[in-house]
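Given next, in structure tokens, is a single chain: the form predicted alone.
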Amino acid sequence: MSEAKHDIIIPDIIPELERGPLWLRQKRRFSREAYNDAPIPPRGLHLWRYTDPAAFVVDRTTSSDTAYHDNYDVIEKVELHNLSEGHLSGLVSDFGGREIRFHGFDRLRDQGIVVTTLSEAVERYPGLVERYLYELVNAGVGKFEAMNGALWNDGIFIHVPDGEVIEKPIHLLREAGSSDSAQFPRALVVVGQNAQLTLIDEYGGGAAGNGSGGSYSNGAVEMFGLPDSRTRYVMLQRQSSVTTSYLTHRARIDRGANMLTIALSFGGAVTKQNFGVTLNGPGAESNMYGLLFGSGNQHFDNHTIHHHASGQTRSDIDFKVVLRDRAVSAYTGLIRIDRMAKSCEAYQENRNLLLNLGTRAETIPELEILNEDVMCSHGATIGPIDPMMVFYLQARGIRHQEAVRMIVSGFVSDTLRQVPRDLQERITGFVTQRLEHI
């Protein structure tokens, strides 16, 4: 028997969301109806085994029109400096879809590259947006994807035409609001045939944690890599310690296309993230690297999926977790290979490092392989630091705390090497900060 519907529903779409062409209004209304009709996913049902789905239901009294964390402009200034130094091709500051600012895109516009709001893209590029928007992240994916589909105010649209190469990353800086706020960021990215893009998608801000209410963020990212394209997507989540965060990222890459996904998670109180890539043509290749560092009472729940819809495709996942204090992590990774997808290679690894008693990690590798002409492997480990490694370093005059830091640094170094240069120092700083009190 299914669980009863939750008593908090999305009311009729507010006037400011009833804009745009008929197809968009219909998509929003369908998403709203799907959210209202769908029950809360039952606890214990597959991907909700370790996280209470009720944590991601927004109270009807929550406002999405609010102030932002005091330090958002500090981070923006850092990235504007990186832009001026030539480390970035452009910077977008997104404040819950209420205000979106664009910096440094004149040169890219001269190349025919489009970086704009979704609302403007709907008017200027209607055929392109209608073709792809809601294609990968929609009400059919889940209840909370339907919530985003109904309530996003405005989003970011990026289109790289065929053959164009963006040498430096584009950085999206998405800020959550302060206490009792809700944001629904959304992005649509289309990378043309034989084109190249590196995208940094950073989620920050949130309530200050001074006893007032928390913040809520529900994001959706859809990415399309056309034949022979090259795409790098870096997600950084550094939201405040009283933020509840939900993010769904879905990509589809065609023949000969390559996608690198790097997921970096450090913030939030309760965080659930879903990363998925469909390999849709021969020669397509997807590689995912994840790094999660939890401390305090943080709760993380991550799911990855590589769907091999075509033969002669390759995928690899390497997801690392470091936990201290009483932090909790759950990871579920699925490799799905269709019946006619012959000659595929797929690999998956999840390693969890527990720095003290009181932490907890769960890992569930899954394989759904419908033919025998494949090469697949998966592995998972959970455990503390090897005491013999600590002993070896201490025997050479290194203090215990420093020995632990060195071991953890080595554990995460492979992932950090994949991060674009302008982010490496900041990411290393996040890791160092969490190791200070060991």
The other form holds:
Amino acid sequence: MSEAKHDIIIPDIIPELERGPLWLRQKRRFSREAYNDAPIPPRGLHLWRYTDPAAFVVDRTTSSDTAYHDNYDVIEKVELHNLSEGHLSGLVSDFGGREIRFHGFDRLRDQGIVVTTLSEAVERYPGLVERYLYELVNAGVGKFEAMNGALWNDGIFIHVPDGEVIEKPIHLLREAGSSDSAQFPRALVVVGQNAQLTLIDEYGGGAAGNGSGGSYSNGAVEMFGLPDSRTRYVMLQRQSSVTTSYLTHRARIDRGANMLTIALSFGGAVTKQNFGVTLNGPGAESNMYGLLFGSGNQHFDNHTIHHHASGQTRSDIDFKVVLRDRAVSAYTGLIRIDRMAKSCEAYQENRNLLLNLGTRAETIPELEILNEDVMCSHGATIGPIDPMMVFYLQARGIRHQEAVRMIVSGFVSDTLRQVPRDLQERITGFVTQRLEHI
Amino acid sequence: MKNRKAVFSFSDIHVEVEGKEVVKGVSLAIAPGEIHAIMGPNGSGKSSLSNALMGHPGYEITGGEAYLDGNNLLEMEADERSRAGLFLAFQYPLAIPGVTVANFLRAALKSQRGPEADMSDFRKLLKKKMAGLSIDESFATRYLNDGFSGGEKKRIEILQMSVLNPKVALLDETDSGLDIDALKTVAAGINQFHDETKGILLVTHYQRLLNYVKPHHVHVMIDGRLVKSGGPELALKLEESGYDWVGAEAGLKAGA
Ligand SMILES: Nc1ncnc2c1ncn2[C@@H]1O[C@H](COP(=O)(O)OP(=O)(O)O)[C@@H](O)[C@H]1O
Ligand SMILES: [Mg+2]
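May I ask for the structure of the form predicted in complex with the partner chain now, the form predicted alone having been displayed?
Next comes the full complex, this chain leading.
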């Protein structure tokens, strides 16, 4: 099956390539050509050692982008409730860009904050969109980034003007389609000088897995933090267990800007995710937390990049993985510090907890540190729960199963503390659910 | 043999660690209300005995019997031993990152009381017990033993004992790492816990704690065996003269 996929190219005549003004159509066409010209990355090549790239090749002509799953309504209701309770600033429901619904943005609009479709943004804010779209996630990053660049339908544009502060999160619900569907969600986010934003980017839905075909999603997120801005980005992957998912997130933050990235992964069959932040001015700081809990036959492959392009910048990653059943995870964490980027601090930690035999975790720290004037450390652990910890809890009367649950909950608790309030209950629920029948 | 008068008794216990026998046939019976002390030089097997009795997976009991309040201890898992009323204050308590002292103790107490139990008194109980041991309230929300000093860990062990209120407490080197004020506080906690129904076994290298918690019986352990037993005066003699003479008397080398 993967052999046949070599032949799949993006055809010349499809509606996506005709969308937008000339500059955008050119970018789409360029992306299409780059995709068609690029071979499927060979296994064993950097970042493809642990995941078969053929999984991410889909035939656009035979995959629909229209069919949706019913249980979508439930989550939208939960989040609409959160919105009405005041836990959210606004809610966006994105059906692969084919349909995008906006809820509760009247107040933000009065503040001058723009939350709209990319197609509308291209018309109304041409300068801003042309400057930033494709700047970070483009054909140069890789074949599947080129694929999104050609095929995204419509996307979400958020602009927080200089000095504006959004206290409560904006929540994006990105819904994968049902059987045999392919989605290419895209978002562009610009956070102005001294501005502040919390964005929750939730990927849900997907085929039900009752014997019919699976679903596919390939997302691209570009974020810009202008000087002294503060941005919190929370990615949640909870797609169905027959969804193949690819996501590339890239952010660039300027002088004095701060970015917090929280990547929470629970769903999907095969999931490959890239999170990258470039620190582009002195005083910029990026913190990343990852939490991944795999069960069943789930396969996760994550890559993070902290690129220190400027001196006097600081980055920190804490990526935690819990696996049970036959789940597997690979984590590759790159710290790159440029030659001229002096006096940087960069830290990275990846801890993997394997709850039973049959799970597998890989951890690959990558350091490209091109000057000596840095403070840098990285660490990784892979192993089962410490039986001495279990014994300690048992020695106080706590039963084995509950002891394991408490230790795993403890393992993830620092990360959960970072999660915005409107999500906390659901995330805790995902963890608890995965700790059943241990 | 089951000792009917004793709240806790064990006989001819043998313990292996990594294939090596470190406890070589130890017997003891503790009647309700009694405080016993096992003293002995480092490496004599005191912690191995305590850990094995609690059900530590690294310490294998290869022979002997143990009964707690009529229950056959060695047939039980560690959590069952605890729920049957046994408590061990560890010499080296482990840190449990991400689990707060309060959540840990609530889960422990709930498992002792049963799933249906009313826990509405827990906060008040914890607050009271913490105050009694001069433990700052902030410890309730700190992760268990995570970054605690040696002395803080020992106090938290005693806090656990007084919240869980077991029938029998084994206290392994609970005095080590405590300054004199902390020692007095911890000793007061132990004395408050003690009543005519409880059994206490103090395991210690020094007799320092025994100035504040008075044992009825003192036993000396050397090289995996109890080689001498006596009253409280034995502890004082050991303090003055060390362990060598007991070893010589028993025809053994006392070791460190
Ligand atoms: N976890 C362990 N692994 C290997 N050897 C151990 C372990 N625990 C105890 N021992 C050995 O068992 C013997 C008794 O140690 P221990 O019970 O700790 O003595 P005490 O508590 O009297 O100082 C010593 O020789 C010690 O090295
Ligand atoms: Mg010891």
